[in-house]
Every structure is written in C-alpha cells, then in structure tokens.
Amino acid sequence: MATPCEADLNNALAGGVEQYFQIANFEIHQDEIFLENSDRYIMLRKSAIAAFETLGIPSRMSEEWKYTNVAKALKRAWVQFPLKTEKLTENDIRSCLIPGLDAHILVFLNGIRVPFTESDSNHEVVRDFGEFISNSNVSPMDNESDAFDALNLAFANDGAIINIPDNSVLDKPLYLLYISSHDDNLFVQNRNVIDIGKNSEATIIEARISLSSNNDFQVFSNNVTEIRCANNSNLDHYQFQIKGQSTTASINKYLVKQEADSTYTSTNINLGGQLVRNNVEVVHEGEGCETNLSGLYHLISDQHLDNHTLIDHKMPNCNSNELYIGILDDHSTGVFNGKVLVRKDAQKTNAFQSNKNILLTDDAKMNAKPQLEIYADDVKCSHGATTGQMNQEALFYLRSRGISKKLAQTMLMEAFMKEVLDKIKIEELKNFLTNILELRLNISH
C-alpha cells in the first residue's frame, strides 16, 4: 500500500498527469533514488528529472504520439516505491515458465529482483544500482526528447546486466521473467543492459506476465534496455506479453547499437496489456550489420498497441527486414510507425518493411505509417502496409468442405500469423505461444 507521504501527495493531486511526477515526488524518495553520491550519478538523476519536468507527458499533439493517448492511461495516483509486502511462491513462478524449456532464469516481482531456487544464472544482476547508473553510457542529452526515457533514468531502481564475454556462446537461453502481482496502482521502472561481446552468441527471452486478479488496480511499467552487439556477434531476442489485458499498461524501449558484421533479431509477441507501446531504435555503427524485427499481435476488447521502430543505416553494406502482423477484434486499436533512415554514406543498403493487419469488426482500427528516408543512391528499399478484412472466398471454400465457420476463421487467422511464428527458433517457446494464441483465437470469436 502507499506510504504516508505518498498518500498525502496522492490526495493533493487535482490537475494534470505530470503533477504526480514533479520534483517534490523526486525529493520524497531520496533513499531509493540517490543510491550513490558520485557527482556523475547525482548529475544524471537530476538532469533526467529536470528533462522530464520540461517535456511532460507526451500528448497526441506530438506526431510521435498522434494515435496513442498515454495520458489517459496515467490518470490515477501511482505508487512508485511500494512496500515489499507482495510475495511469490515457487509455484507462482513455475506457472510462468515455458514448459520444457531449459534456461537460465532471472525473476522480477513488481520491478524488483526476487530469488528463485531453480535459477542457475551466473549473469550479473544489478546489486549496486547506483554504481551501474554512474558507469552507464547514458548522456543527459539522450533524455532531452524522450520523456519516458528521462523518467526511467530518474526513478529506476533495479534491473539486470547481461554481459556475454568475447568469443563465447551462451549455452542455453536466458529467461527474464517480469511478474506483476499487486494490490495497489504501481509504477514500475527497470533499466537493463545487454552487452554481447565480439564473436559471441546469445538468446534472450523477456516475458511480462500479470498474476493479479483484481482489475481495480493497475501496473504501469516503463522500461528501458540498452543493447550492444559487438563485432560479429549474434543476438536472438524474444519478448512476449500475455495475460493482464485489463490491468497492465507498459512502455518498453530498446536502444540497440550494432557494430560491424553483427546480427540482431527481435521477435515481439503482444497478447496482453491494456495499453502497450514498444519503441525499438537500432543504429548500425559498422558495416555488414543485419537487423531483423518481427512483431505479432492479437488485440481484443479495447486493447491498444503501438509499435514504433527506427532503423538508422549509418554505414554501408547493411541489411534490415521488418515484418509486423496483427489481428484486431472488438474495439481494439493498433499503431505501426516504422521508419528506416538511410544516411548519405550508407551505400549498398537493403531495407525492407511490411505491416499486415486483419480487422474482425467495424469498430477495430489500425493506423499504419511505414516510412523511408533515403539519402544514398545505391540502395534497395521498400515498404508497405495492408489492412483489410478476412478473406471471404477462402472462408467460403473451407466451409464448403464441411468445416464450421468458427473453425474456418481460426484456421485462416492461424495461417495469417504463421509467417511470424515460424521465425521463432526455440521449439518450446514457439509451441507455448502457439497454444496460447490458438486458445485466444477460439475464445475471441
């Protein structure tokens, strides 16, 4: 529950959303925020909150937030540093694992790392978070245009550092499990770093799962992950969100820097969350980079999903591929805003971008805005977006073979999504998500 000082602050809230995150709240939580007294640490934290105070919560007047009303999701009093009263049992955690998957496991409850006896991960979890922030490559300038990134840097108090040494291969996937279970309105913020060394390979899975049954309370998670793929490295990165469509909102930002001949492959599956915004920003810092971004989403009720991507081709001879596929039902809304920037010196660039959607009702809505900004002349680039209804001819064909309407619809939807599901290389993860998706499709229509 809220601490007395938070309760007093919450009772005083009468105006805009920004009031809750003003400098007064920053000063209330000195013990949680100022974990280290180094000059750089204090400067970073204070400059971040100052940037947020200046920027405020993004509104739909901003082109980048034109179709996503994040202020609406924030209009309630939040607890940022809850008392540690929530507990997870071993069985609670096991219920969130992927059947049959052998993995290193790190578990976070409401944003804070918790022990799990079956975890055998020897990867560093941030124990001295203040030192981590002090040594971060973050510059105060990085937060002057992104309010939520600035807010994260100001208030984040836990996270994970994944450091894969040079010339090594992670023996099995690393599973980062973020669980929310709460009896309050929690604002959760993690800041993570994933560093893949030269000539190294790793597979990382991130899951966001809500175990809360009380829909009167929400968790709003604001997460930032900095990723570096060193020369000739390979990172397969999976993220999925399930359950909690009526109780969870989240903003997830991935800042990816790729060095020469590296490969970054991201597959994002969204099946939960009342409001979700995924920001993926990839920068090619060396030649020969390859970037593959895939997304799959099935939205029901009044869910809202906003996928924002930016691939910055700074260097020549690099490739990027984007494929985002979705099915929207009921009153749900979706956004795809993908931008590919090809700079003047990035000759021999290949960049392809595609967004495909099916609307199952007249009330569902999709806003697609693929973009190419090209300043080089020797390139191969394309983009496209399609949004329509289910193929009635194919549906009629299946029904004429004696297949029920519901089963025929499910078969067509599964076939539509198969292109992204087939990109999942881990069989246990693919089967797990396919089963959840099949159950969800059967229930929703």
Contents of the next structure:
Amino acid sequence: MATPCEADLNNALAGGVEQYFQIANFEIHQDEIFLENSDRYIMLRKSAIAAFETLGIPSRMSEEWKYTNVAKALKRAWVQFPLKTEKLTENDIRSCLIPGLDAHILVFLNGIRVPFTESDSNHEVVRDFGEFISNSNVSPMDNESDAFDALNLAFANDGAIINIPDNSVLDKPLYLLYISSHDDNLFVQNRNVIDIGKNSEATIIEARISLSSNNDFQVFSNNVTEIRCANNSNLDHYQFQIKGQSTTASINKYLVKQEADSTYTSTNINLGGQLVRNNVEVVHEGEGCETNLSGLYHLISDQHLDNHTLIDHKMPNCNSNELYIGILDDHSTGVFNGKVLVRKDAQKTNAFQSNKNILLTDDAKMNAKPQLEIYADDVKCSHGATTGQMNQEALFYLRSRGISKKLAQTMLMEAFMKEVLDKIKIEELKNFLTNILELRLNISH
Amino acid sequence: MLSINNLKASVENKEILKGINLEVKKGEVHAIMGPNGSGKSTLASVLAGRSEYEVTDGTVNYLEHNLLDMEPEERAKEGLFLAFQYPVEIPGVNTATFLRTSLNEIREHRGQEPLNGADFLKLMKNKMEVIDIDKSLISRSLNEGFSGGEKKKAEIFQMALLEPTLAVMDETDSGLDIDALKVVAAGVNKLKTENNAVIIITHYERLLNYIVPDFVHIIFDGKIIKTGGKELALTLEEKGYDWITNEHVALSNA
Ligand SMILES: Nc1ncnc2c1ncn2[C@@H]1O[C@H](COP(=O)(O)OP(=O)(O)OP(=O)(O)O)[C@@H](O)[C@H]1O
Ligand SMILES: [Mg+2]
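Cool, the form predicted on its own is there; where's the form predicted together with its partner chain?
Time for the whole complex; same chain goes first.
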C-alpha cells in the first residue's frame, strides 16, 4: 500500500506554478502515516492528483482568483511533515484556548492530530482519518473543478470526522484547534467531515493559530471541510484565525449540504494570516433551510483576505443572510465575492447579502463583487456593498466631546465591528475575540 | 472669555463667514439670530473645530488660547461645548459608555480622577433631575433612532454632565415641544453661573423668554449686522428680518 508523499507534493506544486504540469516519473512512496489505506483511498488520491495535474494552480487570469495571487505564495519548497516537530507544551496549547470555555478539544499540530490530555478520551463523535477517506461518501465532488480541493484530497495529512447522531445535542462546543509551529516551510492539509444527524444540534469552533516566532518560514495550509446538515438539524459553526500575519497562508473550503428545515450558521473572524482565502459553498437540498454567513476582518500591513461565498438556492422556502464587514488598514487588501444563485424551483426564497468595508488608508484596497443570479420569480433578494472612509461626522462629534482622535476612531471601529461580534452566541468566545480585537485596535484604557 | 476678530471662513472655496466680530465675557448670555443660511451653524462649527471649514482670516481667542490652533478634543477639554443642530447618529456606540468616556477624558484634563461605574451612575441620576431625560435613551446607541426632540434633550443632558465653560447651543429649541423647551431652559438656567457663558443660536424669541440674553446679535450673509438687547428679538418676532436687512443693504450701498 502506498500513498503520495512530499516529493510528489512539491513536484505537483512546482509544475502547477509553472502552469505546465509534469509528474512524469511519479514515484509512489511508502508512507507510514497512512497505514490502513484501502484501495478506494489510493484510487481517490490518484484521481485527485490527476485532477490537480489538469487544473494546475489557478493564476490571476482565472476569474475566481483575479484578486488573489496564490501562485506567488506557493513559490517555495515545502515540507509536508516537519522533521522535528517540537512537542507542544501544555502551556502552548493553553495559550490557544478560549478562557472559561468548557469544550471538547481536538488539537492538530502542523496538520497532525496530537493528544490533548484533558479531554482526549471522550470523542465518540470523532473517528479516524483513514477510515473516513475509505468509507465516507467523499465524492470526488468538486475537486474535478477546484485545484485546491483536488490537491487536498491527494495529499491531505489528517482530519477530523465529526458525527452527531440523529436526535442528539452535542453537550458542549467542539473546539478544533489547528496550531502551526515549525522550523520549515510547511504545507499542511486537513480534510474534515462534519455530519449533523436529523433533529440534532452542535456548536463547532475552529481556530487557526500560528505559534511560530521564526519569520523566515512560512506555513501554507489548504483545508477542506465537508458538512452535511440533515433534516431539521442546526449547526453553529465558528472559525477564527489569529496571528501569523507575515508567515501564514491558508485556503479554507467549506462545502455545506443542507437538508430540509436545517439551519447552518457560520461566523468567520479573520485577523491573522498573510494570505487567506475562504470559500463557503452552501447547497439547499430540501425546503425550509436557513443559512447565515457572517464574516468579520481587520487587516493590517500587507495582509490579504479573500472571502468567497456561494449560496445555491435549489429548493423553495429557504432563507439566506450574509453579512461581511471589515476594516482595512495600511496596504492590506480584501476581496468579497458573494454569489447567490436562486434556481427556477426556489420560489419564496429570501436572500440578503451585505458587505461593508472601511478603508483607513489610501493604500488599502477592497474588491467587492456581489453576484445575484435569479431564475425564480417569487423571491425577495437584496444585496449591497459599501466601501468608504470612517464616518467623519461621527468622528468629529466624538472629538467635540473631548475624546481624542485615536480613541474616537477606535470607538467607531468597534461599533462597526459589533454587528458581527454580536452574532457570536458563545459569551466566552465573544469576549476572547473582542479582547484580541481591542488590543489590535490599540485600546489602552 | 471669547474674542472673535474679523473671522472669515470658507467651505469648498465659498466664503461663508465674512468678518465676524464678537466678544463674550464670563457670566453672559448671547443670542445669535439670523435668516436661514446666514452662517450661524458655520460659526458654531468653526468654533468647535470642524475641519471642513477653512478659516481664511481673523483670530479667535478663548481663555487665553488661540482657539483656531487647537484640536476639537482640546477645545472640549478646555470647556467648549457645542450642542449640535443636527446631532449625528452613531450606531454601535452605547450612549452611557460614550458619556463616561467623554466625561473621564475631560476630568483627566482637569486633573480629576476618572469616575468609576458607581459614581458615574450616581452623577447621571443627579443630572437627570436637572434635565429630565428618558432613562432608556442612555442604554441605547448614541442618538440612534432618537426622535428630533430626544436628540436635542440628549445634547443638553450631555452639557449638564460636562459642565462647559462656554456652551454654544445651535437651535436646541427647534423641534422641542413646549414642555421640553421649559425643561431645557430651566436646565440651562440652573447650570448658568457667573463663571461660564452661553451662546444661543435660535430663530425664535420664545426660548429667550425663558433664558434671558444679555445681548442679541443678528447675523446676515456671514456678518453680524446688528447687536442689541433682548428687545431686539421681540422686534424681529414682530417685523421679521426685512427691516434690518434692508437697512443693512441701504447702509452698505450708501
Ligand atoms: N459643508 C458645506 N458645504 C457646502 N456649503 C455649505 C456647507 N456648510 C454650510 N454651507 C453653506 O453655508 C451657508 C451657511 O450655512 P449655515 O448652516 O451656517 O447656515 P445657518 O445660518 O445655520 O442656517 P439655518 O438657520 O438654516 O440653520 C449655507 O448657504 C450653506 O448651504
Ligand atoms: Mg444652522
């Protein structure tokens, strides 16, 4: 049994960057990370490699990647498994925990699951990675058309399978903590499956945190999460990324299938990472679905964030709400590309989308592209995108009451961000992120 | 306390203030009246330090400071307060938090300790007895969704809290019902001492029945063209602006 390895990964990436892909002498290496590889697994991976070979790394000529230069970020020799993985101390992990939050905790260090003493025993909900790839219905779904999805399937290191059985409520949030800490240029890929059974409820928090202090090395993580929300289920899904402002690039793809009367709520807070691309693709497979996608970002120096969303309204009587707001400082850049597709049968659809940005400097740039494609006639849809300066009248008002310019600006930025922060239902998480934000916005009182 | 000399100001290269002269001493109440668009709010904005208005000539001295050199927040810390004609709505900024921040910034400047939550609440309660304001407004976002009259009252409540040395009230009476007008006027009278001063910008004589001005100035086309006592406001109420402006035009043509 054999799986592709690092050399193949670098071959693949190098070829992709050059836009002509060659894995001529494709050597398949034995890799002890995946011991129990089934034939199906090998086959899937091989076909994923082939798909990636055909697709190549998207250039900025591609409409979907027009504003995000991912090829540039990939131009390095990567290691997939660091030679010496520093063992994380309990304290390292603690620094990444959310104070006061009682949660099931799963820790991935540099892409590989590591034990976390406290709560490592109680994961009936989580199964093994190899088993998942072999047994799950991972259709090589989108990876036929998405190079990074294909790349992930081909070379994924590890992942979590989360299975909430029918008619059950996950007793406390599941905290998936992805830490990177490395003395190499590290290429990490996780592939997760989240399956919420009928009438079930769960809260999942995903955190991506870079603990590396060495700015010479980069980590590129390319992750795919497949989510199914069965009939009448409810998934509250938070993702946040902090630190790694000059050392981390990541592409996070969420493929969400919603069955009838299910609710999927995603709240994404992005403060870290040098280049981040989030793809959220939601399909309604039944009636009565509700989808809520929110995003909040504060970007500084040369950070780049690209939020891509797609909501595929295939069925009648479904609602979707999207709110992405952010502040761009220095020469940071942002992209919001939100596509809402309302198909012919999706009558009585309500779809709302809003993207609001504040640019603090002349060098910061935002590209907002809302796309509504509507083929049904009895629907309510709206979208709006605004990009501008901070409200100067409001700033003057606060200053005219003795509040310094800097503090007044901070107050206004916090007020602006509150709209999404207030959507965080877990108080501990909200406080944790609010504190980080306040520090970032330089509050000193 | 305030000395304005030949003040000229423009916005987008259009001259709006065309040479204002005004002296305000401590303990005085001044009323400024004048037709729409004559420059009253512009004068108030220039005093408060709004940067869209470019001062092209003249000087403003305030408590021994060159006012025009100061940042808006410095002016406020030195006791200047502008009650806005159109207070801006600021969603997401809680009114109470804002008030406490503002008060503590000003207290710090005066060398006073910041107020803790409990003391601040006590002070607010006190001030609510002076300016009767709906408590629920304080827990809402600043001015957001406040009615016209509520906004004006909230401005005066802020004034009561910050205890300014020089208050400029820009049409605070417009949009107030008669009861609210009395409340506001009583509040202003209570706050009035021989050490502070008020400039009241208004279109109506009725407010001046409650807050009696020492001087009434009439501003027309960016200049103060007439100054008198309280009776000037009465004459205006009866005759409108025509008689003065005609007089002024006749004078300047002569
Ligand atoms: N930001 C601005 N841009 C362009 N014009 C302005 C601006 N601010 C004021 N003006 C103009 O300056 C003139 C004076 O305006 P101002 O608001 O000072 O009048 P006012 O005396 O307060 O009038 P009102 O009694 O209606 O409140 C008006 O013609 C107004 O249109
Ligand atoms: Mg005015």
